[in-house]
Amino acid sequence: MNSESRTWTAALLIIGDEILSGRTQDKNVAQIASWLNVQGIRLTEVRVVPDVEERIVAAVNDLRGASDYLFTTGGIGPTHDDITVDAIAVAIGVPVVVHPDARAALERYYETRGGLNDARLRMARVPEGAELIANPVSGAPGIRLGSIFILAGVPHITAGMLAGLTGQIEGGRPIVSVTVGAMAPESEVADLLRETERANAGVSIGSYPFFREGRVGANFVVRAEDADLAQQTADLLAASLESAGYPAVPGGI
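Structure block, one chain, which must be in the form predicted in complex with a further copy of the same chain:
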């Protein structure tokens, strides 16, 4: 199958009590979604589960078959609540082993930071058969096990790991977005949006209303794999909005 001809998909599993308690504002959904778009991969589901082994195992087994790739974030640090590696090993049915390159990377990183201890050595543990993902920010590497990518939860460390994976994962064509804005209440142009989407197969149109300076408006985002189709549909939509009495703003408001 030609890799350009099919849609590549990914799921994201966020592991962390701190997200579910509301203590920490998640940044990884938007960050990973945007990065995946550039790789030509669509994020099709996100789940957030607590630091509880059976919940992680169940989610991994639900998600890994449903998409081409599964990304996880969180739970790969040195403390007692960092159980992601163990849970994924249980889900896949492989033992946990110490990866020699991860151990070496941690030894180098901690050489001037107090040395490797048992807690730090936990971060060299991987499901058997895994490869490492470079961590340019701190000591502990990410982990790739086939189609599963196990990343850090701290957003700037996640970003460093994603940078190293850029261009390394097979994907399709990136989704192209073209935005058109108008000071139009979305409830007055709903039919127009629906008809424009229906008349252009392969296009989806999202409607994102806002309220500014006492007036309502919306940005309409036209998405398609085919850049020309996205642009043509956006142009058609802009013309329809103009006809309906709403000056269209290419690029959005």
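Next block, the form predicted alone, ref. the form predicted in complex with a further copy of the same chain:
What comes next is one chain alone, with no partners or other molecules.
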């Protein structure tokens, strides 16, 4: 099958008590979703779980069977509550081992930073059979185990790992988005949106409302794998909004 003739999907599992408590605001969903889109992969589900092994195991086993790829963020640092590696190893049914290349990378990184102690060595542990994902920002690498990608939770480190994965995993055609804005309440144009989407196979239209200067409006985002189709549908939507009495703004409001 041609890789561009099917839809490739991914799920994202965010791991960490600090996300659920609100102490840390997650910034990885947007950057991972955007990166996946460029790879031609659609993010179809995001789940957040605490640093509890059985919860991580259950989520991993659920999500990895529902999408082509599973990405996880968080829980791969040097402290006692960084249990992502252990939990994923349990989910897959393999032991945890120290990866020699990960250990060597950490030894180099910490050579002038106090050396490699037991806590730091925890970041060299991987599920048996895993490969490493390069980390150009700090010493600890990410981990790939088949279709599972185990990334850091710190956004700028996550970004560095994603950069190293660019072009390395199979996907389809990137999704193209074209935005049309209008001072149109969603409830008044819902049928118009539905009809436009139905009339253009391969297109999805998302609606994102806002309130401005005492009026309600929305940005309508037309998404498709074909750039021409996305633009043509957006143009058709803009014309339909105009006809319905809602002047459209290409590019959004």
